[in-house]
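Presented below, as structure tokens, is a lone chain in the form predicted on its own.
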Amino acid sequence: MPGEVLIVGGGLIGSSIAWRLAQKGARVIISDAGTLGGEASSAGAGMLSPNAEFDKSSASRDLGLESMRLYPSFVEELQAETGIDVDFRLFSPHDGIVDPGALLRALHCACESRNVRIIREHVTSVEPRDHSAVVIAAGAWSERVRVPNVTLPAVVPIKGHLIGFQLEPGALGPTRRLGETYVLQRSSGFLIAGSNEQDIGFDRTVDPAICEDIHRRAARLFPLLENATPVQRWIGFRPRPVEGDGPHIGRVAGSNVWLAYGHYRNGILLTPVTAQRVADEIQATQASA
């Protein structure tokens, strides 16, 4: 509808940005093909580590560590506006975990309580004249959105594999992590192995060799581990982009759309930043319209 921004895609940056927008008065809908964050979003494991991620610096680096700075507010506003505990935990200023389930169910919360639209559909295209702005937010499916006038960057589906354990709370301490593999633990005690990547489009099979490999990994950093049974295997789809360094975050020239996507393994590390950047963007150009 006119007046209403739209935002298609409801995970974790979809959301958090309709939430930053309704707290300043807009009327948000959020368009998402199935469950709200059922994606990369709910996939992740949670583990915030700019340094970690970015091994030099760059315009990505800096957007990651911005962004990490933001998030003991960003968490603290969330957590008090619904009451629900995100398990947000910072092991050094720069190193923590979220727990990215909790994290969605906060931000919807948020949302629904400020009065965020949310239709539950498949969108394949968008006008942007019947909205006052357009986010395009869906993660690896992004550029299959087809939007007048617009040439959405590409990206692509890079699939990564995670298993989960249940051990006693507090059995890990701090993430560890080298290279490729990780291991991080929840306050409730599930912890999470990960991770690897594969180019091979939207495949949703969990492959039992690539879990062994990973869990084979995970031992020798966290050896109580060799022993465990995973009880949860699981994929997500991270969004890649195919040109340029770093996501899609702003407006494209002369129009009201907006990107917000290709965040590719760092979504959740770099939630805060893309909403509060989007959202204080969309408001700018409206308040001088």
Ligand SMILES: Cc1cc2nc3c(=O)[nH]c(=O)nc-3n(C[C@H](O)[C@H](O)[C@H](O)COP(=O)(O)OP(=O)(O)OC[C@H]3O[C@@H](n4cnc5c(N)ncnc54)[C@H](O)[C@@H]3O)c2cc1C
Given for the second form:
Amino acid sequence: MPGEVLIVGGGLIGSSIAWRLAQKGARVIISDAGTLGGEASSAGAGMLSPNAEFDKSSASRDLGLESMRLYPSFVEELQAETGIDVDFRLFSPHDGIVDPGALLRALHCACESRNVRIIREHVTSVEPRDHSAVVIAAGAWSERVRVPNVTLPAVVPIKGHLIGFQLEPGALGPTRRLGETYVLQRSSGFLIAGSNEQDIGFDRTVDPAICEDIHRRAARLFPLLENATPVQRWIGFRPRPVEGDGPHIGRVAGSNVWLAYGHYRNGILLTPVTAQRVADEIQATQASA
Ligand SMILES: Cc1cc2nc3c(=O)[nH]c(=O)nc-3n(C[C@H](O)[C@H](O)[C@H](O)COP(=O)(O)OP(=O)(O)OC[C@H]3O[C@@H](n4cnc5c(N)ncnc54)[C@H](O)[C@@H]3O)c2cc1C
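Give me the form predicted in complex with the named molecule now, not the form predicted on its own.
Below is the whole assembly, all chains and molecules, this chain first.
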């Protein structure tokens, strides 16, 4: 593909699109403002649960199920390219987990070995004419990027807390969840309990009272946690679209700008399908130009 594709944001969404595009022979650059994926993508728990997360018969659920179908081959391909184990496990065809931090490392490694340029830069505005395509994938910050003649759909940060415990590997078994509360365990034994939702902007404070509440709720699901002490507590910002039922994925009509943000509670689940759709569309557009 001619010219360079600019991707704003190097979380799971931006990095996976970059990888898919680079596999197709595109020249790609990722600009990330921070520690490259150090926001929602590394904060997330890693549940892959389309049936539990979405309303029955909704377009979002169909998207989630499609992404779930893509997950095994996505992970297999990524692990074959990088040798990085992303701790992907399925408990049933529609219920699994993955380690989002490992997934990010693998994607960045795959991008680097395919010569994706990665730069640390806070992008305030982009000029689409300077690029073969532009992808806005800046999570909860996406709306703040200025693009001439384009009004980006609004997105709000929904803060969530998680707490982590170090337990014996295999202590939990499959993920348990009830309403807002869930517990899942990585192969290493690290157990994550979540969560809550707050619409209070980009407040990075970790609230001890909320963490204690999550601990109490999680112990009802998994009593072994009652006397366990959390070894980690952290927060992240889920990018929730202000309008519409699902993420903004696709081309802004009449432009070479693509949107890939607003994945809210399910960006880890929706990574494979988002990457495939956006990369395929960009390739098809450029092939026909
Ligand atoms: C507590 C919590 C639990 C979650 N659990 C799950 C789960 O179990 N399963 C699931 O599927 N999803 C889960 N999610 C949701 C999931 O983490 C997100 O939907 C997903 O990570 C969004 O990915 P992203 O790449 O769009 O955004 P991000 O990971 O936030 O990446 C955006 C990137 O853009 C960069 N950026 C921002 N502004 C600019 C700028 N101006 N210029 C350049 N770069 C910029 C940032 O530095 C960042 O690296 C959870 C989220 C949270 C917070």
